[in-house]
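Next up: a single chain in structure tokens, the form predicted on its own.
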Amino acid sequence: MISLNYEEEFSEIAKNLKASEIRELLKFTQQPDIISFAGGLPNPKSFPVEKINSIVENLLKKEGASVLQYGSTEGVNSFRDTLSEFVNERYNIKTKRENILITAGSQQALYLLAKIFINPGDHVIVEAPTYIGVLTAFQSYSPKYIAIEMDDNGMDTHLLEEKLKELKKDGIKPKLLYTIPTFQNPAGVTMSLDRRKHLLELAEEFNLLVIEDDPYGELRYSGESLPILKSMDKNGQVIYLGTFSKILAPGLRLAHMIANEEIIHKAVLAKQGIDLCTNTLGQYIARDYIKGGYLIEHLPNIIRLYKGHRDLMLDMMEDEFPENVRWTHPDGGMFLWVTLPPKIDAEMMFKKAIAHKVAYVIGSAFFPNRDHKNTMRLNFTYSTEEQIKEGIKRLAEVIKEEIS
């Protein structure tokens, strides 16, 4: 019997695939005693249960068998001239259905943006640290990342215009640049109105293509709302990337991404490689939640829910962390970002937090080069309040030991 090498035949591409970090992690939350702040869920008490099932029996009455059949590609035309409604009404962006791809979540519009746009090589911009979704979803094309530091208002986009003109010298033009503007993951804090608008002034000059995620922007508990990149885009720059899993359920996997129809159309094509189409079903719910009203009338629950849970993390945190640890205060979204001494590895301490019971995700993991690991991400939206109250007090003992 011949034994095969399987990974002699595996693709270039699939030898270049790695396993998420914070997947992996995962694994060890799983017992019931340990207070994990690792993931990124919504809490489910967030999602309208009652509402949906109501909108399915209506959509099964009325429409029957063709909201169970296969859609289009692009996805339901009803839908995206819906969804094109919405955005020009609630954000100012100016489109129209031949603009907008429905996407089974951002992750899948970031896959489809890597497949369409990156070669071997490529450079691409990121903000350090980032959504660690985007380095699993470029990895297999090979990019070389660029990242610029963040500090409290969001991306530095003077170092970000000091390494485009560095670039330029050395011949060179990066395909993407990849941001969440608004209340980042992982890092929480949200970009200046100013920084936006250079951002564009740069993405102008140096031609640069934007990717702005956007899917926390709905999430906000404090603060005054910025615009979002994609109404300021004047030349076509800004990829949008929107999604319906913070704000609806994210089990019905569904975002979209609005952009040039160039642009839509490749990654039109791409999809049909993937999947042909997005969850026909969950684009008639979001449709009619979003035509009946429901998703405006709902997003102040979820808001007050989340609020209060991140006001009380603010406050334990505040209370129990040592002097040395600094962490930032973001005004909505579902992270923040913890900064511990500079001896101090997160990844080392890891294996002390889950003997005390209580898990997060390692920071390093946010870089592309594996850098600034002493730090690390907090979720604070899916925890109870107990949970949160206690998770603390587990979480400030192991890094008082490790300091000590």
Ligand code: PMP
Contents of the next structure:
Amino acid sequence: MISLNYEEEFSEIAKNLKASEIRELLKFTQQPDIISFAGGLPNPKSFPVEKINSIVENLLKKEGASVLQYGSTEGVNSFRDTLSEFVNERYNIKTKRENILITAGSQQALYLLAKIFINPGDHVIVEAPTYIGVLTAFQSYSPKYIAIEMDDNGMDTHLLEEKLKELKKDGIKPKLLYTIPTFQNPAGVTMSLDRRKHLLELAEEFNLLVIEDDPYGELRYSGESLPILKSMDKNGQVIYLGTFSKILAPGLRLAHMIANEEIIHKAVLAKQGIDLCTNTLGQYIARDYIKGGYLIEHLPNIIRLYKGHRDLMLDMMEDEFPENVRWTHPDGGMFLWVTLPPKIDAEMMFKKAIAHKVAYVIGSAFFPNRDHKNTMRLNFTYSTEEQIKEGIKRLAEVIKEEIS
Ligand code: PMP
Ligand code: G9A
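Now show me the form predicted together with this ligand, since the one above was the form predicted on its own.
Complete assembly follows, chain above in first position.
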């Protein structure tokens, strides 16, 4: 009998894979007695179950087996056409079918971009804090991260400019800049118009490729809407990522990358080795959901639901949290960011929180160097209003105990 030591057999890449904190924490959303503000889950009430049911019935009746067939790697043509019209009208992104790749969630788009752009040791600029999933998607390609601090107006582009000048002096040209300009995950902040313009000026001056990840842009509860970076991109330097996860249903695993044709072509080659094509039925569902006007019709319902949740969580925090705790006041999206007094370590406090039956994501997980130990992310979309009230009370207790 041969006995294999699997650990020895795994590739170097596999040996270095680490679990995503968010995925690990999903366990807690499945435990009924724990109130979880951890995972970035949409509220199941936001899913248009009946509408999807009738669209599927119609599709199978009218288009039959073709909606169940393999499709091209790029995505279903009629869906890409519908999307290009949609983003043109709604976001003023001038694009055509050839600039669009349909992916299995924008998580896959991030993975594809890492695969086609990053060599080990390449420099990648991110926001501090940034989306955990981008760190997971990029990990096999071992980039070096440069994390730029944010404030209430998003990434500080003056710090970015200083950093880019410093790097240039050292002969370093970063490969990619990754940003979530609108209702950032995890911080909940939005990049101001001035900073958006400045960022694009810097991209031009330093010849940078920018990934604009925009899963939350449609979920605005207050304030004025701002132009998408891609709509101001004169030189094809911005790669735009949109997803149906937060405005339709994440279980469809459906997203789109909009970019220069050469980038799309390379990403298609990379995708061919991963999954051949994105699920066909889901693409037809989303096509008909947009074309029938249901997306635009249903969005205000999601916004109303989430605005209520955001307001309730903010009010509860105001009432319950001790004075020396600060948090962001997001105009949209799904998250807010809490800064505890400097001596408190949210990772150490986590066990106590679980004992009190409440969960959050430890803030340091969103920083490539895992600093900022006194921070945490709270999701306000998934829990019910009752759970938000009770969960914030529990969390306030935990924080007060920890401070004293
Ligand atoms: N980017 C960001 C910033 C996200 O928050 C998420 C999901 N939480 C994703 C990408 C991935 O989303 P999906 O793969 O479901 O499209
Ligand atoms: O991993 C997931 O389920 C998506 C959620 C992302 C997040 O919590 O930021």
